[in-house]
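Below you'll find only one chain, the form predicted alone, shown as structure tokens.
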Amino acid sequence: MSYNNIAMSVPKRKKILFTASEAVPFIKTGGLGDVAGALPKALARRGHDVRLVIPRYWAVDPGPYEMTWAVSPMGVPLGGRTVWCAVRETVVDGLRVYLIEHEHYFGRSGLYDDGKREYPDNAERFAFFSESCLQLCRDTGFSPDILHCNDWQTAMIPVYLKTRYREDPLLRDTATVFSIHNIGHQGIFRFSNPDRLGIRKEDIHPDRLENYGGINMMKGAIFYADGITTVSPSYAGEILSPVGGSGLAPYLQRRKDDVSGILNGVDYDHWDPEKDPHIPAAYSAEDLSGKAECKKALQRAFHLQEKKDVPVIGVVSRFAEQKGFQHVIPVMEDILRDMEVQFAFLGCGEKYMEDFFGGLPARYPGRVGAWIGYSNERAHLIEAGADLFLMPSLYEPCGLNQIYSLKYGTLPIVREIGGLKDTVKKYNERTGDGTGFTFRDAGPASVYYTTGWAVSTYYDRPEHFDRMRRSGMREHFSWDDSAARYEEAYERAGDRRSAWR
């Protein structure tokens, strides 16, 4: 079957079971926990049965959901052992979803580290909670038609679906999405006992689990998926590459017509200048005077000088390498000396990076403005008061600040790489058209004269900034349109998985 005539076709109702190690509203560290918040619901919307199943941390509160016990004990098979669990089931905004409750395992602080190191045993939980997905299956007589796995804690799901669980009736046509969120956290352990996680000593194999003598999850998965997707199309380009696909371009590439990119969503009901609650005035493309208030009450937050014709760059972000914004710093106070310009900042991570971001209200008050942490009511203050948001990553699978961006009417400044270049347009300075302001070369001199381009634009051709502001505010990135994405990949990993048996 053709890719155009999967997507003239309408598709069949499917059951669909969706596994991730974070997902909103329940738990989130990243854009993991938006997609799975999110996604699920959207295929839901379409038709399928859906359900969401993720580990139940400490930090998860039962409290404002009512839950029930689905399964409880549940046994789970892990390494020639039996591990008991139990299974809460809730339903929100009528998606169901599990929570897989282990105290040992689950019942801590993080969900990955505990704020300095990765705990030592993740292999172990997350083979756990890989096997524990396909023993719910069981016990609930769930048969999904598709199993869409996330990211390295739960790549294990495909290796066990077509090797211990082949020829179960129940899962033997279960077909596998394995979907690759950040191809730089690969779920690498280096792992004395492979028995102890399932794994059957043929899986030992450079082409499939074998990692210099420990085992990568995430090549695991790209070896046993029917389908591997990526979230936007030009990330699902870089990673069959030697430089963006960390070392797993050669595995990708023997299965890249398996490989789709498909560009993640945004949650409008919550990411809409029309009706968010966070900010204090509301506004449109067609009516952009709520966005002065918007300003002013920035610049109050971040003890910014309240002058309306300064523009205002944004920033959200994790301090991290990925980010760039070791790139930044070496030019900020370039930027701050050169342009009549306002950075709110908002962000934690790398140390260094606090404690610059975090000392420049000091020496430039009224200028700088940082918040070192995170909080959502500030990250939607800054969306809608700030003129430029600057997101500068050396690599970026999706990004969803630049498309919240967008929509908030303030141009992104980013480097042209994965889903940056797929959802931000560059700024013609002949026509005025565009969405906002890009750069392809990594470094602190790109970001100085893009900083400096989106700022000039700013005082000197004020009509093209607007009309780039009200272009970007009508560009729609929803998760319907990336559920119907989502439909093709499972109709051709069906095929596949059929053509496997």
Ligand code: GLC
The other form holds:
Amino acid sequence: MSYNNIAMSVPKRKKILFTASEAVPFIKTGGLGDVAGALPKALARRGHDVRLVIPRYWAVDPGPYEMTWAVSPMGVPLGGRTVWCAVRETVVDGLRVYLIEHEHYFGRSGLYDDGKREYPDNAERFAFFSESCLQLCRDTGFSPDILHCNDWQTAMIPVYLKTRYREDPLLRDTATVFSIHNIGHQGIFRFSNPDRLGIRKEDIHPDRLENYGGINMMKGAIFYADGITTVSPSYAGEILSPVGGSGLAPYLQRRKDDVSGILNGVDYDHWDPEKDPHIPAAYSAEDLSGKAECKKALQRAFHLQEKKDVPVIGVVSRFAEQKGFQHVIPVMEDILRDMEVQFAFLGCGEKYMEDFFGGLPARYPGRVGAWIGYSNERAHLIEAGADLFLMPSLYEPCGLNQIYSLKYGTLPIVREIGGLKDTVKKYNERTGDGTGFTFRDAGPASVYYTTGWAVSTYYDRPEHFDRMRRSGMREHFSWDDSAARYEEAYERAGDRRSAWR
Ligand code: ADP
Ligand code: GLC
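In place of the form predicted alone, output the structure of the form predicted in complex with the named molecule.
Every chain and every other molecule in the complex is listed next, the one we just looked at coming first.
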């Protein structure tokens, strides 16, 4: 290949402002935090000038980082008034990160809720965050080619950019890409005074932001963003259908040529059994012996009988209806009666699920362990120590845990939808091919029988089980490949932005 060809294949270096409501290593409640921690780094590795902006919640401890004040104070326009905040700056793994600090909006224990209820001023908190990302560009003189927004918390950015900032010399050529990580959360608010959020009257329109008399921030982004992505190819198709789109399908249909599905990657710096500091023994596809030690440690930590020949099924999840655990509850006792199996649950969320799964160890001592809460360390131990990983989601835009499971040789039991379908290959009993156990129809019967299928494979076809473990561990979900796909989405968004002007 000539040098000319190489030069042609390198995309233009872009200035990218990546905005999200959470990011590893600072703060995380779910997969969005993993993505916002990893994708900007992958883009930076490919030569782009990437900066990340997140809120500085009370729970973000600045201690471990060297932080300076990027802008202090910063005056952010919000619905005709100026809200004063400050912006901290740090560099993590070569990535420049800004943290927006505002005591009233973000100096709270939770990110989106207080553990029971969503904060009643979430519309204002995240409209403010969206505005502060734009103001940050102005105060630091950063003119991004791409403003990459993620989920409803940053959905107002494309709205503001195309309305109030349309003639701004610094931002008028900036294109926006809006990534949907979960269409189940749209930023819907009953709101009597949209003025307070700087929303123009003409945008309170059924095609733009209006929603049954209130506002829907994600709908606004779908209308105004230059490009729309979601986190797996299958989910990109699902959100265009009435049920999958949770009410937004008609609006996405209008933008369907601008919608693409790009699979999330895995940050193998954090999730790799060969170098995971949270697990007691390292192992790889070539040498699985350390996994047995991890299983023992898991059984001990979750007060399970230390039996090496009984399969352990792991769960790490938000306990939300999206994840399908309401379909596990009715068959849990049947599974424990009929199958010689153990469970290790780690999760929190819906109270009835916490109560049910949290109550099982007392009824099935030594066979079910449960830890209700959030614990990164235990999440790693489950991935490493379990034999199977249960994820029966009703919908799953991408899902990261099943991909982590593949890397840890822990075979996923998943429903064939969204990102689960795109990442787990169904077991073929004749050949032993595949990387997991999958089912189509949601419901307790599917959970029962697919779990049974997995457990019987463990006992009756151990050579297949072993082969699948190794196949899964050899799969590679690279952020670098995903970043290359985002570059294409950025190009298309840039072209659309130019045409729009
Ligand atoms: P979602 O973002 O919908 O919750 P994902 O599978 O994309 O689902 O990502 C979830 C992320 O959050 C994973 O990194 C997972 O390990 C982590 N996680 C979820 N629940 C817990 C928990 N209770 N404790 C620790 N980590 C958790
Ligand atoms: C959301 C989705 C999950 C996805 C994550 C990161 O929380 O529920 O499927 O993996 O975002 O994109």
